[in-house]
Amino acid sequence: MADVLQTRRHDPYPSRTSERPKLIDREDPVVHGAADVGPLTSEQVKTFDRDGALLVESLFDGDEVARLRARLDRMIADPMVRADERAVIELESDEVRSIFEVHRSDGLFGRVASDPRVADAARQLLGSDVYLHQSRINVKPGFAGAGFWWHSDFETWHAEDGMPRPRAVSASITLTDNYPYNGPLMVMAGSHRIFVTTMGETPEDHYKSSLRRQEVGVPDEDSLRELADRCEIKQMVGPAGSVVFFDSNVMHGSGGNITPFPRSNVFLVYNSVENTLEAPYAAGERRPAFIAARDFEPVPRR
């Protein structure tokens, strides 16, 4: 199997293959669809194309957010959910960090994944039908929520899942108010046009450790300094019910939460049906389907 997975292919975004990191100019477009066909305005599409991220405030109303929060709270308190392999527990505490594949395990989250406010926006940006590459809920409780180091999602999805091109978009639906001080998502605006290679071979079963703390597949500090010099760091803050759409290759991360105010979100990754997964580009085996779906059935239109 490993020989099949590691068959040599042309790779415009090689990573984890050399001893020195590189910054590679992106050769793919950011927006593939028409700016005036979909729920996003032309100005919003322009912002996404420029920054690699777009915050749309209060896209979901208070009642919708309350239902999603109540469902999330029940899930993280359920011993069976916590014991499932799709649940990720914090290293330094017994708190839930993430629960994966929620669009399949829960009907409410499944309906959210096909909601036109997010799914049609993804179709508009990607210029095609889309499928769910990944879904999860992220939980960053007050006082105990650990941060996420700077990274490009596409680097991992390319290296370990076999996503050919950065033609995917994430939608982060905030279920709590995001303040500058409770560990909000931060992006390096404009960094989506630069692919940062990383060093080190992918370990076997890397996902088992990387979902709790990623060490392979993260950019080096010198590359991050160069990106930060070129790109403005923006905090994606706003009220609960807001949605952050961000490009698969934008450099992003978040700090820990030492405030009493929790931060949680529903995280949906839409990939173009014209960009389905191949064999991993820098790993000996595929990650499980609950992390990287191999079912490419388009999200139903509503």
Contents of the next structure:
Number of protein chains: 2
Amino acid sequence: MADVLQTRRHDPYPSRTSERPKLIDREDPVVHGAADVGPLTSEQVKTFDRDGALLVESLFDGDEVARLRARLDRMIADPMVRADERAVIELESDEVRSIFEVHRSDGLFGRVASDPRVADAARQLLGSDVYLHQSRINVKPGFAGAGFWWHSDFETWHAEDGMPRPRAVSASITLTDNYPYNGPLMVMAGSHRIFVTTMGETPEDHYKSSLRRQEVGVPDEDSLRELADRCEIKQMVGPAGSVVFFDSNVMHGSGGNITPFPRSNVFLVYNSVENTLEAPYAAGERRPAFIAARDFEPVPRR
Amino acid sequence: MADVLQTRRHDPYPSRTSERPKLIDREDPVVHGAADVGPLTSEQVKTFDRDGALLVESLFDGDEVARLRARLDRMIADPMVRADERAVIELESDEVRSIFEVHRSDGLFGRVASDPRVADAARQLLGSDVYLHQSRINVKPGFAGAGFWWHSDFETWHAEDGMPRPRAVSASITLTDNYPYNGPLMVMAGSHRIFVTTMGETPEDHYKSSLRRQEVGVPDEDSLRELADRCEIKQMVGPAGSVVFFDSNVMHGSGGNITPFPRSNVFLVYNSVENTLEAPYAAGERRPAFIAARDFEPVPRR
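Having seen the form predicted on its own, I'd like the form predicted together with a further copy of the same chain now, please.
Once more the chain from above appears, this time first in line as the rest of the complex follows.
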């Protein structure tokens, strides 16, 4: 037994266990290095450090948004794309809701992923070169009631993908206007400094169902209540073309949307090249590379 | 056939038919009479007239809210109340979500219903004495995802209860804080001037299921899209003790709520004594009196 314990990696972010969930203070910094070189102002870096999320309004202009939306519309209507394993189809409606790894499959989204406005911001926050851990486009039509339950991305990336530390940042480029009333992204501001452990073992091929509705690796209501007592809930609202940068460990989710106003975005996850994946921390198998890249080639600087 | 047509009442608000839904201009005024006597300022009356809804912040103070919440908690925990037909039990959770006719069953809620802050405001807007068409208390716990689909109350009250005209006003006294992110009441501002017809026949005993989830008498997506193009969506947010007054025909609904923050309110529907119920306009049977009062006794002036 002692031998077994010694060969296990020390894990400051344990999860998916049989123990009662708990709130653990994050060991790692949020902003790495001085963060004084890059497109974000020191005020913006401070906001990101404090809240774990930052909205930059209208970072992409109307023409760019129109081009990205047109490309997205073309892709989700394409039977070849639909048949690809990288497309996530909603059970109820039979519609494409997400397409993964678009930075590889599509030239336009590939260029967006290396655009300095997002990639340099990620380098600035993470204090190193970055690579794309995941990319996808998401489509949420209007009148689509369901929300998305609270979760920390890092919890999944650590447990299921073997990401060692929360040294990754997501950029969500919004392609539609986000209002307080059409189910925008919500974060618990400051929750990125707390790791909430979850109960239960990761089932085999968990990703196949969890991309539609996650049931393991989700925080419990008591932990969320405690977190919401400590952290103000903020809605990330702004016009199409805005970008939300958020820390890999910030607790986030979204409410339902009964309005006619749809939401779509390009979602890019930048991980530090000093934080590349190891074996999963709490899962038997790795998830496919289109969900969790195994190619750690840095995003080219432009 | 001609005879049948002649004996049918003229109905400027037809609904629950086999015809394609349409948007009809409202014939009736929103504010009746001069509305110059009462607790609402002329500015507030103007807002109500324009939007079909008006939020008055902190009309009830903290002590009053605490007393009302305590009474509500006691009632929903009471097995006798739970067993009463006037309690609505949620299917999934088996919890009490609403209790009807509280102005009769409970002295405290009875006094609130005749409180001048709400009853005089209703008289001011409706230009006459008023009686209670319906009262209820509502409880929506935190983490309860589901929202409530768009609807006009008048559509139902007209079709199923026989309310001739949209000359009724609802007052929702909020007993919890309403934030933009915990699924507050949303209205389409200005939609009260448009009557959206709905398709389909009212089933027998429709109220038994419709109080949980309504399927007939709900507007279609095309009509809602058109309405949302014309009318700005407004969320009714404010601290506990605020009151939302809204017109019987305003299109309203609520999104889901994944936050820990519950919502509860006291809901009072004042109808003009000059607008008392007739036979239902599009249903075989009347709904029970605890949902649609048949006693038109005016609320006493205090």
